[in-house]
Each structure stands twice: as structure tokens, then as C-alpha cells.
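Given next, in C-alpha cells, is a single chain: the form predicted alone.
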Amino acid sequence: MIEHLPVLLVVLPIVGGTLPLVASFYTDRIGWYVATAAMLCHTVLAGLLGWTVWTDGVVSYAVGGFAAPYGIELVVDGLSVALVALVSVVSLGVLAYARSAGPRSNAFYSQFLLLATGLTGMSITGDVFNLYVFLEITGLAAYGLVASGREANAAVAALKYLIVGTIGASLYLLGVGYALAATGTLNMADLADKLAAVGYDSTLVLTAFGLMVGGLTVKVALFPLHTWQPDAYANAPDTVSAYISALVSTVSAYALARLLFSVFTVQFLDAVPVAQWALLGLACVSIVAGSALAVSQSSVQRMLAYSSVSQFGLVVAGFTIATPIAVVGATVHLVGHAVMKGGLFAASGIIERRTGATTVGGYAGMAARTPLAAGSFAVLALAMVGVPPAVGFVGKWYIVVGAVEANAWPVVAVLLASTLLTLAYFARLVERLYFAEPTIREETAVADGGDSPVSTGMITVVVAAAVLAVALTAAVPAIEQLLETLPPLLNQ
């Protein structure tokens, strides 16, 4: 069974996702139980696979017995198994939150498991076309989940997300076509060898790089390709906002890193420095613009969305610098951001349900009405700023050190400036929570799931996220050891 773990991780949630639909003929309230059981099994399988990678190294699986490069290969190394474990743990946390927060329909949980399938597949595939298939599965499930909000704005946000997301996926697919035309293969490891043989200065290779990376930056939501993200995060149900903010752009950023390290390789970046500097420039613009837009927001959820635009710029910058310490920093910040941002959206959902506050001004004095959620929000916000000993500090510090080692001094300046901007918008919010006079005098029922009380499970999830935002620092040495399975990096 151990040798089939990679494919079981993909099959399990997709089979689980069909069960609530079938069960809908008898009951419409079984979806949560099926999704929870499926993700518990998914977590156990991810743990077994992580142990296998830790003890035996990289795991490769030929789907259907057709060996690479002709068949589809699933490849699990230290970076991909960290993402699979993240998908499992975050999914269980969101399910605990959704038990009371809803939505509760079977169709919602089928889409939830379909999204888990796409995210898992993107994390472990070793084939660039198969990555496109899982990218589309992820997108379709995410569009549906965003549209599950009760307000009309949710449907509009989902349509915008669909249009922009389809453009991104189409660009990526075009790039795959160019790579196939240049090399005749779709397997990532085989592509790495054949792209080098074709020549990194080949027009086909350069076009493939531009289109594939460009398509994924739309999915990551780097500025100015981020336009789908604020509306999607702000108008979806709070359960969905917590889930997609934690994982969708996270796994897309991972896919971008996989392209850089396993397909084009750092030798390509070394041979074509303009490609490296172009991607680094886009990441730096996203860091600054995302932070500046976050500072200017009055809606808390839109502020958190623009914060993601900036933070993913930071992650992409770390991967693009491509020194060992920068890649460790980008991976730590990728994982840490998933926990911190998912927790922030969940905490904002609780504050909204308890007090009706949705804006920066409305948060004034709300810590007294919902102390645990507000306290968790404050801890997560400070962790995102990079206050030690939180994981946000470790990730940013490693990326800065990597940039210094690479003599990328403009990037260092941008990273330090972004930390100040992040402090500006989160410190303003925390100050309002604890030190300002309330502007909302009466508790208000909340439209999005407002008929659902705030449960102990929901509170436990945001407190656990706040604890993890600090405790994950202790896992950094393990992440460094897992990343030793990656291909050699620049400037070792």
C-alpha cells in the first residue's frame, strides 16, 4: 500500500466528493461528515508519505504503470510533501470552523473535496500538462465555492474570478504547448534535460517560460494580475475566504517554484538573467503595491486580501533569488502565510458574527466583546508583520539574508519597506481593537451565516492558528532538512 500513497492522496478526496451528491437523494446534511472523514484519512496518508520521504528520500509513482516520460508521474519530495501536509491540516481546521459557520449543503462539501483534490494533485504531479488539469480542477471548485455566498456580489466575484482565472490557465497551457513543441515531452524531469539540450536562449524555450510563469502569476495574484482576489475574498462566505486565502494562491506559488526548480531549473535563471530579474521585479512591485493598497482599505477583508498580494510577492521573490537560504525562507513564509492568513479571515468572520464589525473603524473597542477572537487576530497580525519569535519573522529574515547573499540590494530595501507598510496597516487595526472607543453600540446580526452562533469549535480554530503561527518556528530545521531533496540551487 505504501507505494500507492501518492495516487491514493488524489483518489481519496475525489471519491469522497461524489458521496455527498449521491447521498443528496436521502439527506442534505451528510456532506460535512463525509468531508471530515475523507480529510482525516487524507491527513493519515500525508503523514505516512511524509515519513517515507523523510526516511527514504524522493517517492516516484507511475500512474497506471506507464513509466515516465510517456506516462504521468507523481513525484513527492520534501517541498511537495510539506504542501500536501499543509492541505490536510488546513482543510481539517476549516471543516472544524464550518461545522457551525456553514454552509451546510452537500453540494458545498463536494466542491470542498474537489478543491482538496486539485490542490493535492498540483502539489505532487511531475507532469506539466497534468499540472494544468489539476489547476483547472482547483479553479472550477474555487469558483463554485466563492459563488456559494448568499449575496449577489458573491456571484459577480465568482464570475470575475472565473474570467481572470481562465486567462491565467490558458496562458499556462499555451506555454506547455511551446515547451512540448521544443522538446516533445511533458514530464518535468525529462523537460529539464531536454530544455537544456535545446538551449535556454531558444525562442520556443523563452516563450514557454514567459507564458507558463505568466499564467501562474495570475493564479498567485501578483500585482497587477491580482484583480480577482479582493472581490473573491471579501464576498465569499467566511469559511470559503479562510480556505481559499490559506491554500489556493499558496499551492499556485508552489507550482511556480516547481517550474523554476524542476522544469526550467536554476541553470536557466543563471543563463537568462533577464528572466530572473523580470520575475524578481514583478515580485517587488507586488510587495510594495499590495502593501500600499492594503493601507488604503477601510474594509478589513479587502485589506487582508491586498495583504496577500504583498506577501505572495515576498514568497515569489524568495524563490526567484534561488539561494538555499532564500528558498528555505520562501517555503517557511509560504506555509506560515497559509496558517496566518486563514486564521485572520476566520477570526474576522467571528468578529463580524459577534459584533457586526467589518471595517477598520468598526473594529474600534471590539476586543472587549470578543476577547479570544480579537486576541488571536492580534497575534496573527503581529506574526504577519514579522514580530519574533513568530514564523513570519523567520521566513522574512531568511529571505532578506538570501537577498543579501545574492547582492540583490534593491530587493533588500523593498523587503524592509514592506515590513514597515505591513506594520502600518495591522498596527492601526490592533490599536482600534484595544484602545479606541466603540463605534458600534449594539450587537448586530450578521448576514453571512448570521443565523449561526459562534461555536467553541470556531474559537478553537482561530486560537490554534495563533498558537501555530508562533510554534511553527520550531519546525524550521525540519523544513530545511526536507528541502535538501530539491535540485541544486544557485550560489551554494
Contents of the next structure:
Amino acid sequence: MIEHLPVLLVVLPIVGGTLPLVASFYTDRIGWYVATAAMLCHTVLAGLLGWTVWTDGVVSYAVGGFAAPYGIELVVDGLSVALVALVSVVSLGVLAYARSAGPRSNAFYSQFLLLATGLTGMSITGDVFNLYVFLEITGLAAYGLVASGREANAAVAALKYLIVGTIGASLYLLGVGYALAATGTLNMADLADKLAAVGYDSTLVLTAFGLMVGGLTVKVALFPLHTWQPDAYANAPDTVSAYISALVSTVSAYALARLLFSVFTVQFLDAVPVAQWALLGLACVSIVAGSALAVSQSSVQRMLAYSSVSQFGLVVAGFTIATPIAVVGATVHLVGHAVMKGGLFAASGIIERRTGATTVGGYAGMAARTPLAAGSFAVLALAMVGVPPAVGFVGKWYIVVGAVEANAWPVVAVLLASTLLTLAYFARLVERLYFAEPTIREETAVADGGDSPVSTGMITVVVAAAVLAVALTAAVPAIEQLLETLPPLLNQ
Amino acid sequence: MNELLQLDLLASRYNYYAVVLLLGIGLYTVVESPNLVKKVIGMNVFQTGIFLFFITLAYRTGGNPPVVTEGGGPYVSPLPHVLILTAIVVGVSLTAVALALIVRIYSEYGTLDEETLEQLYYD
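Given the form predicted alone, corresponding form predicted in complex with its partner chain:
What follows is the entire complex, opening with the chain shown before.
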């Protein structure tokens, strides 16, 4: 039983995901219970797996008993176990939020569990084609969830997401084809050896790198490939935007890091500086452009979405610098951003239900009407800017120190400027919340918020996210230790 | 002599021309066509280009189908075939979801034209 832990993590939610659909023949209100039970078990399994990795090091599992490199291998090291734990915890939080925020249909919870399956699979797979399959499972579930919004523009946003996302995943698949042509293998560890044997300057290897990384940057939503993301986040139901903004891009960024460290390895980055600089350049453009677009938004949810474009620029920059300290920073920021952004979307959902405010102007003076949600929103926003002791500060600090170590001075300048830009869009929102005269009258707010009440559970989730955004700082040494299981990084 | 050999090489790789053509046509249709259904068709053509690329990879001159018989090898590689079977299934599911979304969009807005939709969408 215990040695089958990695595969159980994937099997559990996918089997759980079929149950609500079957149960629809008898009852329509069972989905939430099934999803919660499945994710509770998932959390326990993730905890056990985390403990095994902590004490015994990397765990690998041959699916179906076919040994690597011929069969599909699941590999769990420190970085993947951190992501699996994140998926478990965020899923439970979102389920607590969804209890009264809805949607309530069984089909919704089937897709929810399918998304959890895809995310877990992406985190633990050790095979590049298997990664493609899980990427598409994640994608399919995410498109369906975005479309579950009541208004028809959710379907338009989902279709846009689907077309752009599919092109991205297809480019990744094409890259896998080039890697297969160069080496004849799909196993990540095996690819790392054989790509080195083929030679890093080979056209096949370079094309494979370009296509695989390019495809994943579409899924991560780096500028200028982010166009699907703001519509998808803003038009989906609150529950879905909290879940997707917290996890989907996060796990894609993890997959990018996995490609860099376990498939192409840092020797490739060392041997082909152009690849490293191109990716760093893309990340920097994303940081600046994402922030600039966020500042110019009037809708709060669209502003949060553009903020993700910029924050993922930071994370990718950290992974691309690839010194040990920068990678710790990028991982901390990856995990921290998931908690903060999910929490911000959930808080904005509550503020909308309570007061009807959805725009930056509408947020004026709303802190008095919904103190807990607004307070959590402010804490999360300041954490995102990087005010110590919040986790946003630690992540950015480590990435900047890593960039200084690597002598990447232009990157250091962009990283520091990004903090100011983040402050530019979050500070005006916090200022409006607390120090401006309300622009929305009380009566209209009640009329808007009457049919969608806010439960204690929803408030608890948002407050917990705010507490976690600060408390995660204490977990940084643990993350640092977990990352020692990664393949060797650049030493500069 | 060397040039002739290269010409020969170029002429015998016609599968790859088809791959490039399919990828190009597919991507162009996705970007340029204002009709949502045609965009989905373009997406399918793009993926078909990738499928053809993988199947071409598996080919070797004079290879037998990868079924172990008395005659023996050389065999064509079965691995890309298996991968593409999986990728086709993924492609079909994506098309199904995309078409379901288009049905919903059409029943709501009464149009499949991207530009008309854009105007309605931002009202």
C-alpha cells in the first residue's frame, strides 16, 4: 500500500471524479461531499508522501510494473511534493468556499476532481509525454470550469482559453517529438543523459527546447501569450477563479522548472546562454508589461489577473537564473503566490456579494461594510507587494539575491522596479477601501447581494489565506531543505 | 554529386513538407478566420500536422510492421503510434468541448462571427 502512494494520488481524484456523475441519476446534491472526502484522503496521502520524501529522499514509481525508461515513471522529489501538498491544501480551501458560494451541481465537482487529478499528475510525472497528457486533462477540466459561469460571456472566455491553450499544449507536443527524434526516449532522467550525449548545440535539441518551453509559457500566461487569462479569470464564477488562479498557472510554471532542471538540466543553460537570456528577457518583459496593464484596469478581478502575468514573470526569472538561492526564492514565491492570489480572488468574490463593488472606484469605503473580507484583502495585497514578514517578501528577496549573485544586473533592476509597480496597483486599492467616501449606496448593495449570501465558511477561508500568507514564511527553511533533492543547480 | 544527393534528400522528405503545410494552414486559420467553427477546424488541422510529424518519425525504409513474426526486423518504431493514438483521443475531447461551447455561444448571442461577438461582449 505504502509503496503505491504516488499512483494513488492520481487514481483517487480521477475515480472520485466519476462518482458524482453516476450519482446524478439518484441525487443532485452529493458532489460536494464526494469531492471533500476525496480531497481529504488526497491530503493525507500527500502528507504521507511528504514524510517519506523528507526522511528517505526521492521516491520513484514504475506505473504498471514497466521499469523506466520503457514504462512511465512517477518521480516525487522535494519540489514535486511541495506542489502536491499545495494542490491538496488549496483544493480543500476552495471546497470550503464552494460549500455556499456554489456552483452546486454534481458535474461541477466531477470537473473539480478532474482538475485536481491533472494538477497532481503534472506535479509527479517523470515522463515528458505523460506530462502532455496531464497538461491536457488539466486544460480540459479548466475550460469546462470557466464555462460553468451563469452568464454567456463565460463560454466566450472559455472558448478563447481553449483555443490558445490547445495551441500552447500542441507546441509542447511538437517539442516532445523533436526530443524523441533526437534521443528515442521520453523518460525525463533518461532524456537528461541522452540530450547531453547528442550535444546541446544540436538543432534538434535547441528546437525541442524552444517548442517545449514556448508551449508551456502559453499555459503559464507570460506576456505576450497571456491574452486568454484575464477574460477567463474575470468571467468564471468566484470559486473557479480562486481555484484556477491559484493552481493552473502555478503547476505549469512548475512543469517549466522541471523541464529546465530535470530534462535539459542547468548544463544546457550553461552551454547555451542564448536560451537562458531569451527566457530571462521574456520573464522581465512579462513583469513590466503585466504590472503596467494591471495599473490601467478598472475592474478589480482583471487587475488581479494581470498581476498574475507579472508575478509569474518573477517566478520564471527565478527558475531561469537557476542558482540555488534563486530557485528557493522562485519556489517560495510560486507557493506563496498561489495562496495569496487564490485568497485575493476569494476576498474579491465576498466583497462583490456583500456590497456589489467590482471596480477600483466601487471599492471606495467598502472596508466599513465588510471588515473581515476587506482586512484580509488588504493583508494579502500587502503580502503580494512584498511587505515583510509576509511570504511575498521572502520569495522576492531570494530571487533578487540570486540575480545579484549571477551578476544579472538588468534583471535586478526589473525585479526591484516590479515591487514598486505592484505597490502602484495594490496601494491605491487598499487606500480606496479604507480612506475614501463610498460611491455605492447601501440600498443598491443589499438588492445586489440578497440572493447570494456570504457564509462564515467563506470568510474563514479568506482569513485563513491571509494568515497563511504570513505564516508560510516560517516554512521557508523546510522548503529550502526539500529542494536539496533537486538535480544540481548552477553555482555562481 | 554532393549537390545531387542533397536534392535527392530534399525530394524524398515530402512528408515533412506536408507537416509544415498542415501546421501553417492550421495556425493561419486559427488566427485569421473570424468564424469560431473554422477556428476549431484550424486547431484540428494544426494538431493533424503534429500527428503526421510523429508518424513520419517512426518510419524506416524497408521496416516491417512492429508485430513479431518469423521474418523478423527491422521494424518501424511502435512508440510514436501509441503516443499519437493518445493524442488523437485528447484532440477529440478538446473538439467536443469546443463545439459544446460554440453551441452555447450561438444560442445566447445568435452569431458565430468573432468581430460581432466582440462588440456584443464588451457592451
